[in-house]
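Form predicted alone, single chain, as structure tokens, below.
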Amino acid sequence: MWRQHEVCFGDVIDGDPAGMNASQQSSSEEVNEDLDTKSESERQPSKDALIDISFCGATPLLWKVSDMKRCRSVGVIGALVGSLARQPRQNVRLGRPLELLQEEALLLEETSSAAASLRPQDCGDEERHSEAVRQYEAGLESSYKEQCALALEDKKRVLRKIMNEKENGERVSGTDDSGNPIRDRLNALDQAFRFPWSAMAVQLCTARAGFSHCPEERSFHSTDWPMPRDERLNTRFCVYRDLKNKGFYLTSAGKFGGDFLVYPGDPLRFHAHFIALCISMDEELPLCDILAIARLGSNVKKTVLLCSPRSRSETGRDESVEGDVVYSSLQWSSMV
């Protein structure tokens, strides 16, 4: 069975966060003391500078480390999605850019903390965009030829090393001709060697992507957000803003079947307490879906929140403000 009751956020914030014991609290205090030793300039970026948000389609991205630090300081988490230059063939540790949720980008834009950085190709300059594509493809072709030569030389070096080891072994054992197949292979390597295109290492043009922001590389800053504002996004944004104003940290909850994971503090220090599912007041939700998400929340030891912003007619306001979201929690019970 599942039970529904109203949520009291005060108990969560005022209580012992995430069930921390004394040792965990002492370690957190030590971390706080270490952070306090840092200079104020390191912890607090300039508040006058706008956070520069780049877009890949409708996906907001952050490239500059200073922007990432400032977002983190205001509780905007995001997720790193870029590969590391020295470890590109793994996905355990990722690097820049930082991908933001659309709700996170909208909150930064609403608080006048960020602006969209639109490149010339984003503004409809097809000719310049086509020229940039041609230059990029020419650079790839040149890089491929260079890497082919390097891979061929590396292959020859390996074969020469093996052949030398074979010849040294022949001198010791008194046998002959054991290195002839390798020598023949080395001689035919120039014609037989093939370097696949998929094995080519691709160099990222980080300067153009936004690691450096010179006036020549920047087209203009615009507060016109290149993201669609549909009813679903508005519902999610109202819930995100309300929970953020209550002091919670939010990340994506796609792998848990919800919209947001809700943390009582920084996700590096706390486990999520809630799985937020954003639905409008007039939206019908099948009972089987409610049972499924409630059971899932019980299995991962999290409370499921049904979050529904009140309609404008109920609030009498043009836009939803803090306190205009109704929360209902679902918990799975073993009683039948």
The other form holds:
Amino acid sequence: MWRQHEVCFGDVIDGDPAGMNASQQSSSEEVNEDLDTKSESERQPSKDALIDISFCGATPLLWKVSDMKRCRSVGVIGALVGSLARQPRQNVRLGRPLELLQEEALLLEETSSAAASLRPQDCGDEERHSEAVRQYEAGLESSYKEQCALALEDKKRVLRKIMNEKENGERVSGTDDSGNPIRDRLNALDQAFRFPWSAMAVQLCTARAGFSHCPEERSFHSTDWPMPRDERLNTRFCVYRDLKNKGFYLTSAGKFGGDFLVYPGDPLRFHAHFIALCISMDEELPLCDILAIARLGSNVKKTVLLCSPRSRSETGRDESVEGDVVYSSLQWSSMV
Amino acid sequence: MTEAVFQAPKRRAKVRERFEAPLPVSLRARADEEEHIIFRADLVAHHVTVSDPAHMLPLYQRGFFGKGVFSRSRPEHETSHRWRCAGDRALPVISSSEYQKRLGWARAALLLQGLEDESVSHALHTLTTPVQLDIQSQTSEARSSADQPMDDVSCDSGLTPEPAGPQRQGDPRYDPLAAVCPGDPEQKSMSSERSDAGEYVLVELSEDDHSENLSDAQLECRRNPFSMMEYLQLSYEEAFFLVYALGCLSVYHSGEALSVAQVWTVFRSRQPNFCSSYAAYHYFRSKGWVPKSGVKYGTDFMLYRKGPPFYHASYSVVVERCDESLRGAALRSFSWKSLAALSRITGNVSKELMLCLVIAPAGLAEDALCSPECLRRFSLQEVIVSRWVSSRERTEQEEI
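Here we have the form predicted alone; I need the corresponding form predicted in complex with its partner chain.
What follows is the entire complex, opening with the chain shown before.
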């Protein structure tokens, strides 16, 4: 069941009754993270703290600002996909979470800077799950009643203010007509006021205990990588890793019909130079697709790269081996 | 949501051609003098080519069929863009470096035939002796005509006069778009038909290749070492349309003319999806569009309103085949990425992407496809694919 709520993301303490009181301290400090120069990750040695990747299905997401800063410094860009609380109905500026490409998440895991985190719903049996659901709904109910009462108070206050202003105006001008409808409304408010469920503000907690624990707890919390690695992902990951090692920054190129957009530096400072299309060595592409993407590349002033990892048949492993990638560039002649 | 918006075809800024009546309808006043010509094409290797210049030009001008192999579309390859009158004919003028290049080609061609080096050199030496073609008496005339601008060939080898018939381009009685774009597009006069038999050329002997003033250059008449005869290449759909629908072309293979059924069989064997792509071609021609090859943009056809010289292409068509429930093995399986790329490039060049679904009835047996009669049983459905950008849509609604 999906309810439409005004959702705001805030770094609020997790309402878990079991309570990790130790984390309350750090979480409340996280609220001031953007303003505070010393963030949590800097307070602790960065070797211990892992970037916490949560999965929504197969999509890797980052929720914490400290994680996002760290992975940006490594060169993983990602894309913001959350809506902003104050400006929900637009997608020009988006907020957290940061969605990572599969390849970016794999790279972070390979370099041991990140691990997948365990979601509370994943573990536990049916009973605990329904218990958690009941608690959550009870919490919503109490929050609703509270907000109802607050909204009623607010509305009464507004009406009283209007009434007072009108009475002041009447005293000055000497007429007495418009005060009564408002007084009637005020009196009827207690019975007639309805606070719709959909107007309720719901808070979702985004702070987690995080991977700032000792290694035993970390292994307890981390989980298996939920993404299956098929051949397609292996090809793309090989190319991604090779281009990253060469010092490029890569983002997704879905708009251009390619796999990656390759930037010589941070995407905020440069335009993309290449559109990378990852195909395996023995894959066949229809000629019209090659023509279309080469023409597109020339129109948007980027070079199209066909990238294929060189297959190492002697290793016989199904995981990708770090090896060479073959690049071919396509350009439409007689066009700039 | 968005509704389908049909854009009017975009006129080109400069039109250099005159619109003639498409094949085979002739509206000349001298109808009795004009006999019905059956054009001749040859099936050479895998190509249908028309080599007779008298057939090439009408085929292109009246319906924009085919493509000149040395040109961008219209077969207008010439040995040179500069011509001089010598006696009673106009000869092309080429620079000495160009002449040397052609000698190199001639040498390579002779060597390919298996002749020895010495005989090749001897043959070329004979070829390069200057030809006396009354050029001496005419050089004074050449010098006096050098004052004229270079691209104005004012020889009397017959300029076609300005078209005497009614101007159908831009005339509101015939052209519904003339009201939308009332200005008559700029027209340059048709260049004269020059005999490019290519036997003789005038070679500039001066060192400077960029000499504008021809009176300084010594022109010498030589034999053309390597004449390139341009021919018109027709695609299979165009050739079959001319054979089957208009009946004004006959295709020869190894000297003998092929019947309509034979042409159909040959084309089907050479091109795997010829049935559906021809069905789409025939359909769009019947509607008045000029379909040309869409290889440049990664599709099957580009649709032009009257022809490529007059309008920019309006639609970029991908032909797909399916059965009556609109399902079936796709001729060209799109992945999400390839469709995004195609849609994006089509948008960037201001065209619209159209899928043309050729619907074959369920009971159509394989052997029914052996005859062009099966075309009656196809029906076609057009689908226009456009990109929807959510943020743009929202902003427009806010403005309202």
